[in-house]
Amino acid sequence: MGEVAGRGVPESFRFPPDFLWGAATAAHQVEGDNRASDWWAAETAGLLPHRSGRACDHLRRFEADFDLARAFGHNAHRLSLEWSRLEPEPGVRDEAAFAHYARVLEALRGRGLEPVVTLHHFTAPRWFAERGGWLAADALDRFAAHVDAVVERLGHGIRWWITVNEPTVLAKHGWVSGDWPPFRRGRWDLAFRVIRRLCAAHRLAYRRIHARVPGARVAFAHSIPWIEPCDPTRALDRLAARLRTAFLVDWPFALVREAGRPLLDYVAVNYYTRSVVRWRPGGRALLFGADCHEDHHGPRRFDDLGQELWPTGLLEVLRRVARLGLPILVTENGIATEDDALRLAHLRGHLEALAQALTEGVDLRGYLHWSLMDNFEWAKGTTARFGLAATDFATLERRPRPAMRLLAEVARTGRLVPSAREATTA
């Protein structure tokens, strides 16, 4: 696995005491039940290899999941608020749905926990994907109004505020690969429409909730890989590394510029991989996934899911993204994997390349892992797991890893502590 630019931490080195630490969710993945949802309608018509189910009922459970949360350190959580719940059918609003999300922030503020809400996070009403989603003539005042329904009875006291979650990852998996809802494989022109309907949508989002809550704090959540050529001594490789850089990382920042800023108070940033790019004729095939796997930089690992394990390329994304002179909070960062000791490694790797960045000047004021437990990755069921805590799918039990241990002792002492410890404690 890559070290973080051939650097330790200082034993002098701590992190800011109201730097953020916590774990991510996202509701259909942990909720559980989400019927009214584009996913759901896919799950039940075959179109997907797993249905979400019950998930980690987490719409039952979540007082016990913040619990485990603060028992292990955390001062900071990410949840989605599900649209399909508040929402169910056109212009009608679930109180239920309004009253259930309401307890979930109290019971995050009462155990001292700092939410960091996101309005879309990928899954959205059945009624709005079957009048056309995103590409839906009507689909930013929807969305608008959605918005507006949140923040009114929502949003008092909600200081991080996270729009739309990875508009190219959406784009990729719904009308390039065509493996998400709506299925739509190679359709690249609708891919583009796509990502500048969400960018658009995180503009109109982020007008709405300034425009109530006093302070906020809003950005989009951005996947952000770092790129570079397979083989830097090629020309083309090079240049197939900084098309894909432009399009994948700097185009999204572009599409959320207004009057030559972006519409940001943050970056919100999801690492989790380094993509090793090769030129290839045909242009598209540049614009997204790894191409390269060969050993050009020693050996290389990947998780199950076929990501590279590459802290550095965290730091790299830092120091690029620092360039916009914002703060910036990582709202995704983990691994697939059942194996302990490499995702305690994965986790440490991380953490270093957070110390490096913050010693360097970089503004960083959180760390949000992907994710609190093992829930459903979508497409992949629950055959992947993110998880800070194994989850027993048959018994729902959360059991915490050694991984949730490290970050425990890294939140409450503001420091990591020395690799020979981490044994004592698996």
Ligand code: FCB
The other form holds:
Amino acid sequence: MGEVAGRGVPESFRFPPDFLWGAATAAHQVEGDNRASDWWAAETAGLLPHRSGRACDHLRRFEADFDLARAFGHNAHRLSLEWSRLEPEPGVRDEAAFAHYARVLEALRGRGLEPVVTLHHFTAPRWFAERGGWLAADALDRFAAHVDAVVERLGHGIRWWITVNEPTVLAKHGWVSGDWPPFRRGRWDLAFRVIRRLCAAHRLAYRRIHARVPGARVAFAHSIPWIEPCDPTRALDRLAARLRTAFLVDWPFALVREAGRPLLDYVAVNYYTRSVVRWRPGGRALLFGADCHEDHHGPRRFDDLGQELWPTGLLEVLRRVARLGLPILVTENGIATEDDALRLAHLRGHLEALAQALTEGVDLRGYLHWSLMDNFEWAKGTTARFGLAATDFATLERRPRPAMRLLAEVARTGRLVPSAREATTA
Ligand code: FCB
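Show the form predicted in complex with ligand FCB, please, because up to now only the form predicted on its own has appeared in this conversation.
The complete assembly is shown below, putting the previous chain first.
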């Protein structure tokens, strides 16, 4: 499992007192009734296998959810402001939606939860998608106007910003595997353009936020797997791993560079798994292609989505991005499982990786777990369970899982509590 991650962490280790601890969410996945969005349109047209419906009804239950987060030791919370609610028709700002998000941000602050605000987390207004989405000629202008409206009306005092979420993941699902809107398959050309566009969207949002919000820290959330060759003795496997890393990890950073430096105030790392690559002829398929799931240095463990549980990969990723010389925030990390023991092992292993990185001097500022509660996991619907709390989708009750208690203990004490330490070094 990669428990070696934490071996070098001394007993006396403490997480910094101002470390951010919390969970990450996205509007469409938790709020419910996201009717003006492209996803809702696709769901109701039967183009997706599941409907988000009322999701977790977070739209109405946000205060109770934030109470829960606070009760479990969180001091930060990542959320997205749904563009399609704020601008349901082109150029029409919905005052009630702005007022709603003002209340949401107030509710966070009132509970001592530092908001980490995402401007675009996969969904877009239906009208935006119908006009060509991110590939439309005026897409960036439309997004810029939206960013201005949000920054002006809601931005005051927000310190942590995420402009766009995971450009490579959105491009892959929307234009290569084609299982998400706009359901294009094998359109690598368009996928590359979308990644470029989303990185351009980041750059413009970066400037617009800084023009109005003093002290803002702005990044895009980057999905960064740890990529390894399947057989490290094979030169072609090593080449495959290098190419995938260059494309999936390094290219988006390069696309946000301006005047020789990345236009980022910190690195927002979404880490889930390692990707073990075998060389296959067929060119571009290599970049997003399937992983090699054979035994690779011993038995491996996978979650319900087939993602490998590999905490050492988080440490490797943190070491790698630390070279950019920027602070780092883990803005997503989690596991799709209903197995509490596996979820605990996952969390312990990744906490050890964080501790090890801090011990090595990595400028890590916080950890936001995906997710606060089970939610609407895109094309998987409610079948993939990522929550610190389980959601009963019939009653909408939230039930904290053991991992939520472990995270609370670590957040409160700042220590890798004995239970966390034992399980990871056994
Ligand atoms: C990430 C997404 C997030 C969630 C997790 C499981 O790629 O950003 O919305 O779906 O995966």
